[in-house]
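Okay, so here's just one chain, in structure tokens, the form predicted alone.
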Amino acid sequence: MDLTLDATQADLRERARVYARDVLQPHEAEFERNGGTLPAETIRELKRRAIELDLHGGSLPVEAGGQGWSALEQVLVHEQLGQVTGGLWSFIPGAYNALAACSPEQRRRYLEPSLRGERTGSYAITEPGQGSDARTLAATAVEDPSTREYVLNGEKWFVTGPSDTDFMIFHCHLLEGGERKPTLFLVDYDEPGVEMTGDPDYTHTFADRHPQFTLTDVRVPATAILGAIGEADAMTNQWFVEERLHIGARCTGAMERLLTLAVEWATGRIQFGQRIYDFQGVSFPLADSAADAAAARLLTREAAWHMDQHADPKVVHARASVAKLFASEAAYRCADRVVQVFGGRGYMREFAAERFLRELRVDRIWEGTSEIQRMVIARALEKRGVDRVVG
């Protein structure tokens, strides 16, 4: 396995740096302190440089209008992604991977411009009476064969996307024939019966916000439907999968300017006559988390390097619970350690620790919990063998 980044990578990388660096961290404070918002120029200013950048629609294939990145490639930008605050990247223009599916009519109404940043569409899944078990939603689509539209029903949750955000990837069962076939559907937020029911404040300050939708009794014509009847769960575990690796990724990149802010931080702070980077209390813990941030670097990629060798996809799936389940448990604890070596300063929302250790709590929730990749590794290390999982 060689891991050595080729110039085309490298130049990703840079370019990825650069906007995460230079463009988004600037906003992050007003992004703060205006809870959660930022003037639509500025927005609309940060859209354009991810695409003068070629950071749009990354994971999206070429012949979809995408960049058709790698699974590495996705790693590399995400590093530098999880550097900034408030998840400012959303604003990049893109679209979930599901809509690379698209027929040629959806790809003009919805793929298409939100690749040129004008559409943002959301993945709605979870339900406030199922968990992570999709095969249990009880959102349900059935046909009305006088008029061959499909009528849908459901509660979702975590619905997330930016203030923007006017469509969604609807996730339910299509019942048919005493049969129920799990289907995704395009709807737009504008559809008659399509209601937001609550827009709840999170622990995090994010672009994203995460509502909930009701829809009831909303009629959609079959070309709403995005790819073919009952695929829904393969197509929506897909997803799952990449943006574990996508989330291994950003808490690398979050570990990596916590550090370097702690370092930078108490190698200058003078007390008692010398460095508090002196003190062991206060670098030991500092060395810890780059060991930790190290080891998830390497298993995230790895992960990634796994899926772009088109390796079994059960032990992808499992070796991205790995990166997913120990980048985001090191990433926590990086920022609490962090924040204890700014002792005050760390509890105040315009340093940056403060607001990483609030962020960095939902890595061990969304796309599965930490107990959910507990399960899937676990599972894997059975059917597929350990040497397959950890080798």
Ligand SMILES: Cc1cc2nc3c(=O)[nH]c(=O)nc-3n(C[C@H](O)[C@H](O)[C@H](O)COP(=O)(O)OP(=O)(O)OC[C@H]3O[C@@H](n4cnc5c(N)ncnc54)[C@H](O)[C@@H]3O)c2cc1C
Second form
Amino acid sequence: MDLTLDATQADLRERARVYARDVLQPHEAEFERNGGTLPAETIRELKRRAIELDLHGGSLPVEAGGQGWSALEQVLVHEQLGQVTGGLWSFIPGAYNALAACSPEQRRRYLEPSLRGERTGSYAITEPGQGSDARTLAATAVEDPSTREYVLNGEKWFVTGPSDTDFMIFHCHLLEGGERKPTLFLVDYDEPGVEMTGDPDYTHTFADRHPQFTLTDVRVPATAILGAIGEADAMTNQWFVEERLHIGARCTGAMERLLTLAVEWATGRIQFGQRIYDFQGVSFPLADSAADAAAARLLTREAAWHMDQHADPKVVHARASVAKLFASEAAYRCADRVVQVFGGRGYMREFAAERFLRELRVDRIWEGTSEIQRMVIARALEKRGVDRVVG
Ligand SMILES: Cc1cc2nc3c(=O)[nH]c(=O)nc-3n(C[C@H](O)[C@H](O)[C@H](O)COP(=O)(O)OP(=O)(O)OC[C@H]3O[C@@H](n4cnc5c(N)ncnc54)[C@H](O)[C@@H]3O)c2cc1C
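Could you give the coordinates for the form predicted together with the ligand, as opposed to the form predicted alone above?
Complete assembly follows, chain above in first position.
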């Protein structure tokens, strides 16, 4: 395995670094102070700069209007984005990879405006009764034979996207011939019957909101089906694997920033007449975090490399789970240690360490909890073989 970056990859990483450090980070404190909002003009500027730096639509193929990044290239970018608090990277124009399956009409209506930063979509899978077990969703679609329309019903929770999000990918079961066929539909938020029933606050202060929706007898044409009937589980699973790699990468980036801030602080802070960095009680937890960060980076890049080599998808799935499990658990440990190193300042929202401690918690929950990652890994150890998962 060769993980050496070529010139194009190094350039991409540098552009992402510039965007994270020079464009996004300066807005973190204001964003937190304002309870998770930025002026509309600032958001437009963040989108414009992302497009200018060719960071929009990164994971979508070039034919679909994206940048066509390899999995490793996506990881390189997300390592940089993870160094930003507030999830401000959500303002980068883009679209879920499922939109690569858009028909020409769907492309014009959803994908192209998303890549221009004019529209934003969410991915609605989770329901009040169905979370980790996403194969048993209650949401349904039924065809009305008189109009050939599909009638959608269901309740969706944690429907993530910035506040201007205006359409969702609705994951449901199409009831047909006594069968339940997992199918994705593209649904505009302003369709009659779509109601946002709640917009709760969460532990983090994030660019994304996570509202709840009820769809009651929402009528959509057959052209609203994304991909093919019965394909939703496979398409959503592909998203889970990709996003687990992104999470692993962002957690790695978060650890790098946390360590940078902690070393800078601890080597300057004097207590008992000496630098607190010279107390092993302070520096050893940082050394442990450095080992965590380095391991997380390798695991994530290695899983991406396997994906790029078109390895057995089940093995890639397991390796992505290993990376997400390790990196998310490690990043939370790291944030906790760094908060301790900052002392009282670590508990102040104006310090990045405090924000990371709140924000990194969800990485152990979304896109499959740590327990679900362990299930995926344990199953792969038995079915694919230990050597293919860890070798
Ligand atoms: C901020 C945020 C944003 C989100 N964004 C989205 C989104 O955009 N779209 C979307 O569809 N969903 C989204 N989610 C939902 C997220 O994916 C789920 O919360 C997650 O999958 C867990 O499901 P659940 O909350 O229903 O918990 P449950 O599935 O009820 O699990 C509760 C607990 O039981 C454990 N558990 C469950 N089954 C097992 C098992 N077999 N073995 C061991 N332990 C088990 C879990 O690990 C967890 O600790 C988001 C969630 C959050 C918090």
